Every structure is written in structure tokens, then in C-alpha cells.
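Only one chain is given next, in C-alpha cells, and it is the form predicted alone.
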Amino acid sequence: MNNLIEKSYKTFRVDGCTDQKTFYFKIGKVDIKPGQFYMLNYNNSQKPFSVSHYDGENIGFTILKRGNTTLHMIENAKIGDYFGLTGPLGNSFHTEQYTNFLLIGGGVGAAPIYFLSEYLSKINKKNSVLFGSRTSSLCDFTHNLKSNKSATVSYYTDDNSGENQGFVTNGIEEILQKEKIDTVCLCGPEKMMIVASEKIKKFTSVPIQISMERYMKCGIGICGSCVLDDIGLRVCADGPVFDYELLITSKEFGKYHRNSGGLIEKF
């Protein structure tokens, strides 16, 4: 941990819709790889983040409206406001041995996929990536993908407003036959991670880099709130980047989670 920073940032830009917003903090040079995420605090709440941008200086997060935190802070925080910010925090997606990859964000896990890509196209590595959404104005703050040539977008939604409507695995199929894909990064809900893993294994072997989602009340490995069941393993501190095969042999994977209290709510 010895590139983390705690510090209070100011937002300077707030982009975003009714349901979604992205914050931007300036906090100059960081080390900060994609799949990693920050515990940001606004008015003593405290949540989770993945970082959705960043270019060299200014980092944003891209927050849905899900529960009280994140409605509070789209509803209510504006720019001058401050939050605080703890990270870079947890590991990040193994980019350096891959030069293909098929990448799959649904839903609030398209913030980390929107993030990786625009890495991987800087560095000049090929990527198809799907996008999943209830309406396609969740999306927007990926459309500048649409210019970077090692990137190939598709977007789905549940509502038609999109290009394509249904299931982001929708458009597995047909990049795994046209592309020699060397490794596939998803991100999202976990039935849905399962779904889409599941099709990619009867079609190839490659490596499934999955970024998973728990309640965390610490961010860096001490609470203990965010371990995975039977495997033992924190969602902070190990992860929140694993492996397909080591994920499927929690009893967890795609069917619960744990909520504030411990308490186990199904998927």
C-alpha cells in the first residue's frame, strides 16, 4: 500500500444524468491501475468505487443510483463540494501478457470495463467491448470508445434506446468466432457473469478475469465484512480482480451476498 493516499479532493466537474453521475477529482500523478477502486466519503457515508477515468491527473468515479450513499451523493453533491478519497486500493486486471481482449461490463460494472479499455487502447492492445444497460443514457459516458481505433464497441439495453436490445451476452457469440480473443475481463452482475462465462467455456479456454462486488466497511482488508464464504478470501484486499476458476469454487459466486448486517440476501 505504499501508493495510497487519504486526502479530501474537491470536485471541479460533474457529469451525468437523473440516475448517474460521474465526479471528477483532481489529484495529480497516481499509480493507478484498472479494475482498482477507491472508499469515497461524502458527508461521513462511506462506499466503494471503481475508478472510471483517470488521465495522468484527474481521476472520476461513475456512481448509479442504487441505495441511500449514492443517492445522497447524486441528488445532493455539486462541484466545490469535497469527498474523501482512500486508494488506489485492491489489484487490477492482468493486462501485460494479453494482446486481445473481449471485455463485458453490466450495468455499474461498465465504469471499470469503460476504464480498462481506454488503458488497453492507449498502450495500443486490441479490444472488443460490450456494454449492457436498462436505457442507453447510462452508457454515455462511454461513447468517446467509439474513436479509439483498438477498440470495438457494441452496446445492449433493456428498453430498445440502444443499438442492440437484450442481454449484453447477447454479443458473445459472434466476437469469440470473428476475434482470437486471448482473455476475457468481465464486470457486473453475477448471474450474469455466470451466464457469460458459461458461454465463453464452450467456445474457448482462455483466461476469465472477473471483478466482483461486496459490501465493504474498511476497503483494505480489516473488517473482514467482504470475505468471500468458503474460500476465505477478501473482496478488498485479494481482489476485487480473481480468477473464473477460483470464484466458482465458492458457494457464494452468483447466488448471494451478504449484506450491512452479515446477513445473507440472494441474488
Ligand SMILES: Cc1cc2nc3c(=O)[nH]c(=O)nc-3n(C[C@H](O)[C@H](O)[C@H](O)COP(=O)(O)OP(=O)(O)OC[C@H]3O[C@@H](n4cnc5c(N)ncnc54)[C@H](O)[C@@H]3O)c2cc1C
Second form
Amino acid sequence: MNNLIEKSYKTFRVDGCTDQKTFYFKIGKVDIKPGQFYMLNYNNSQKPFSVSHYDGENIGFTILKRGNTTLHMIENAKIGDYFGLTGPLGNSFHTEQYTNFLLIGGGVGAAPIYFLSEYLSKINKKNSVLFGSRTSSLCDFTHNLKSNKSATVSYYTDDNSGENQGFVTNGIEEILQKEKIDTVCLCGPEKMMIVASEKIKKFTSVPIQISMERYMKCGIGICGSCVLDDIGLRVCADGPVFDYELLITSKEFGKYHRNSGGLIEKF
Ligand SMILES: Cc1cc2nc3c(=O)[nH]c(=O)nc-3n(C[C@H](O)[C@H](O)[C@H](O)COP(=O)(O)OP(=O)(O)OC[C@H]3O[C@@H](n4cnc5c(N)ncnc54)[C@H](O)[C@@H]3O)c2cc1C
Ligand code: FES
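Switch from the form predicted alone to the form predicted in complex with the ligand and give that structure.
Next comes the full complex, and the chain you just saw is listed first.
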């Protein structure tokens, strides 16, 4: 947390649709790695959000309408409004030792995967990206990836409004047969990440890196609300990116998470 900054920034650009928006802030030069997140505070309501864009000057967060905080942000926040940003927080995807990546983003899990693909393309590392969403408009913020020479991008939608219909996991086999992938990075619903990982394991033993989401209060490793049963790791400070082989030793991975009161909610 050496370069952690806690400061308010004015939104200078807002893109998106009624269910999901990307908010941009001019933060200047910060050492931010794909997979890291910020705590965003808008009108005294604070939640963690993955970095979905950073170009060395401007940062973007893609926020899906889900409950009270995100509904308030999406329906009320406009250009010129201030957000409190605390970050960058957490660890990041391992990228240095690999050359050919398979990236999979499901739902709003597309946010960190989009940033990861942008980052890899900038350093000329080959990446095949699969995005899955309810409907195609939720992936509009990722469309410029198609112009990156290092990236190959495919979309899967539940309602057949995009390129391919069906689950994002349908695209895995073709890529693994065609490409010499040396790591896989995943973010999205846990049930999807388990199906994807089991499919990948049938083809190859390359490392699978998984970005996890848990209810967070402090975001800096103090309160314990994001601890994984029974392995005792904190998603905010030890993650959010974990190795699949480690995660499957946690009894809650893919099965349940805890809500704001610490009560178990099954997936
Ligand atoms: C590291 C990290 C990165 C994240 N990145 C993004 C992002 O880029 N974009 C984005 O839209 N959201 C992201 N989230 C989720 C976000 O922080 C909020 O938790 C979520 O948007 C719901 O907040 P809310 O207040 O609107 O809803 P709430 O009123 O808190 O909850 C609405 C529903 O969602 C469930 N829920 C809330 N939080 C979680 C959670 N952490 N895990 C599982 N279920 C939960 C609740 O149990 C409830 O059923 C991220 C979370 C983490 C931990
Ligand atoms: S959110 Fe407090 S320890 Fe992770």
C-alpha cells in the first residue's frame, strides 16, 4: 500500500447506459496494475470497484446497478461531481512471466479484464479475450479493444443481442486448441469461474488466476468482513487475485459469500 492515495476527484466524463456506467477521473501518474481496485465514496456511501481503465493520467471505473450504493451512483452522479477515491488497493494479475493470455470476463467482471487486456496490448503481449454478459450493451465499454493488434476479442450474450449466443465458457475450447496459452485470468460470477476452470483443467495445467469479490467494509485488511472460510485470507489485502489451486481449498469458493451483516448467502 506504499502508493495509496486518498483524495477527492471531480468526474470529467461519464459513459454507459441506464444499468451500467463508466466514471472517469483525472488522477495523474500513479502505479496501478490490472486487478487492483479502489474504494469509491459518493455522498458518504463507499464500495470497492476494480480499475477498468487507466492510461497514465485518467482512471475509469465501470459500475453496474445492483443495490443501494450503485443505484445511487448510476442514477445521480454526473460530470463535475466529486468522488472520494482510496487506492490503488489489493494485489494484481501476474503478467511478467507469461506471453500468451486467455482472459475471461463475465458480467461486471469484464471491468478488470478490459483493463488487463489494454495493459497487455500496450506491452505487446498476445491476449485472447472472452466477454459474457446478459445483453450486448453492457460490454459497449470494451469495444475499442478490437483495434488492438495483440488482442482477439469475442462476445457472448444471454439474450443473443451480440456476436454469439450462450455462455462465455463456450469459447474456451477453441482458443485453447488454437493458441499456446500460458496463463488464464478470470473475473465474474463464481459459478462461471468454476465451470471455466474445470474446462481449462481438462486441456492444460497452466496457472489460472481468479479475481474474487467479497463484501468489503474497510478495504485495507482490518475489519475481517472479506475473509475466506476456512483459509483465512482477506480478499481486500491478500487478493483480490488468487490462484485457482488455492481457492479450491476454501470451502466457500463457488458456494456462498457473506452479506453486510456477516450472514451466509448461497450463490
Ligand atoms: C474487489 C472488488 C471489485 C469490485 N469491482 C466492481 C466493479 O468494477 N464494478 C461493479 O459494479 N462492482 C464491483 N464490485 C462490487 C461492488 O463493490 C458492490 O459490492 C456491488 O456493486 C453492490 O453494491 P451495492 O451497494 O449497490 O449493493 P448492495 O445493496 O450492497 O447489495 C446488492 C446485492 O448484491 C450482493 N452483494 C453486495 N456486495 C457483494 C459482494 N462483494 N459479493 C457478492 N455479492 C455482493 C448483496 O448481498 C445483495 O444481494 C467489486 C467488489 C469487489 C470486492
Ligand atoms: S474489507 Fe476489511 S478486511 Fe477486507
